[in-house]
Ligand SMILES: NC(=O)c1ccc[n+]([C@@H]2O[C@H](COP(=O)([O-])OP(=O)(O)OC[C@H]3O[C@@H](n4cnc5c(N)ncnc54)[C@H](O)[C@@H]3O)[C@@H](O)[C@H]2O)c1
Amino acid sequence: MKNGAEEIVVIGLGYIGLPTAIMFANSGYRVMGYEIREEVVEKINSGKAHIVEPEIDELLTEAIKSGNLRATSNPEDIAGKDVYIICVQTPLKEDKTPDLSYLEKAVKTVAKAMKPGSLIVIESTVPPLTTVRMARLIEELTGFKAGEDFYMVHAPERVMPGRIFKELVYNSRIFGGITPESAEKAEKLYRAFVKGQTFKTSSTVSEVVKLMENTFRDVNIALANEFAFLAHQYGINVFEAIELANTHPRVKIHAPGIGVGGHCLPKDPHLLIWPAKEGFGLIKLAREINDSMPLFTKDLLFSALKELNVPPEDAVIAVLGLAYKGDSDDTRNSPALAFIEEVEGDVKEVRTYDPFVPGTSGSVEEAVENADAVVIATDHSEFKNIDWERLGKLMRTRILIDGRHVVENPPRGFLFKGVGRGEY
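Put the chain from that sequence into structure form on its own, the form predicted in complex with the named molecule.
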């Protein structure tokens, strides 16, 4: 352990909390990971990660072996520390409003454990004004004064699963303090491993910045989806149109497709607008457009079945890809799952194949045998090299629906339709 270094508690050891705890521990800090799931605590203390991420096993072993990292579910173990970093989940409820119960519980745990002078960092993605609200909650619970007796910061995480340990070091970071001194303290602390640029601002600006980043992407994908919708009505290939439009030096249109998934994009726009009294409606509409794309893909499938006189109730559908993005095993909020939910009750059988997701068919061949239609829902590299004419021989009816622009030229002998492919 570094001489005189602060003792750090990381609350919530998931995709964000565990790598963050490991990074601080391997930078010489003594880190206690506080986690409510007992099985996660046990696994981490035995040197095994409960999440899949490149390099995590070696880095975790190093952190545990050095004695710098230990996990616990006992609140007594985290009393009186210098720094508390909150990394709990901030999901949406059924009605698409934020569920801040995990965060509030974590903040209450911190309020009980902290000492005068503690720095509290919220890394979780939160609705605007939440950090200030949590500071008030701590003031009420402890009698301490924010900015004088404790410091509080929102330091959003921008990492992408699959690249977490690289991006933790090289991404730029924002430290939004409830006071300038709070931001300064957090920036100094994270310099232990951050090599990217760092910026200091207020906690509310920081919250909004994080949410704007993902909302920007979500709204732009919705715009691309609207272009795709129009392309079907004008009988053109939207991807050709987008490629040509993107030759303009100031235009960068995103890619349309079967929908938007993952942990952050479907959630963060809702967090951004939730505390606001009014808005123009663009962000909400964009969410609705992206959420409707699995249904749009279903319409393509059902019109193809109709064209070839296959009654939907007799149809066997093979869905290729369950993950929300190519070459990943992450199925959280995947539009492939939303698509399956849309069609399942209306067809005879839905089979799935995803090379990264356990529990699906053993191969593309197995999934498509005697099927009436193939629907590509994820742009895994493997799907780009499929010999469709060979595969078509295994199928009962040759319908190919491309939800991810994987197939450039429709294979011979297939009825082909794709999101944005209005020319067919």
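What about the form predicted on its own, after the form predicted in complex with the named molecule?
Keep in mind that what follows is only the chain, not its partners or any molecules around it.
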């Protein structure tokens, strides 16, 4: 037994749940991963990860071989455990309000399985006051008293795909308990592998902190995108301007681009203001600006097609990258997908290539052959080393639209346009 907790259940084995389960298992805990997708359960138990992340295959193999980690879809397998860590999605509905159905289902599953004294940790990003609401739900379902018969904490994940395992260890963590003792129990548990600073607070403060962090980034990206709009009017390269502005000791401007994706930034500002009684203009406006960037990129593409007299209805477009960030397979809320949705009804064909995402063209050459335009939608490392002179020979029309500032110097022979690259 470690730190008074012998067995841990991690509910939801996605981009956060699986790495978290692996870390606890490789720290000596007995971990049961609960996942409703049977194919994911089978793959994990065979020692193979269903997500792309550096080090994950080796660390998963270690956890499985040690006997400390097993995945299941059977609720009976998770009964009577010491700790339940919930890592399920909390997406937005079409009207931009939070869909907490996955979380509520997970909490109800925990309520049936838990025992007196269990610690319940919500890592999912949630609107303010949600953890308190979930604690009350458990009280209603079990008759247990929160803070006495069970302990509940919001401990938000703070990691970036591509760096998850490093950041799980070295990033600071916040433990927001419904009671101080709840926060203390969670902090002690996570110290099994967390080497970064730890902070204890209330669950609602923890929820707000997580949402503030990503809202800060979203608002600053929106500002950078507005700077990009201005760069096109003034005929300058916004990236040069940003680099120079950032030499000021108190300035750190973010990078503009085709849009904001992932499971956090497009969602968290909406979660932050959803329970509030009053509306907030800046946060909403930033979301609108960032959501508009795929359409702005479409405008750049169609402007280039017009310049070279290529009718859009006859155009073949090759989109490089579907993931929302470089060197990842994560397509959640990807602006690349939003861009494709914007253009595919107006052009003859849209082809895609992403070295990390299955179901796309087998090679970049296959994607661009006889195409009229290439649109870079993800900053994969592979795209930074493309021989554009060679690829250009395969294309019917040489148009290059850079949505991620991957191409430093526009290649010869191409009509080049990039987000924020307004130089005339």
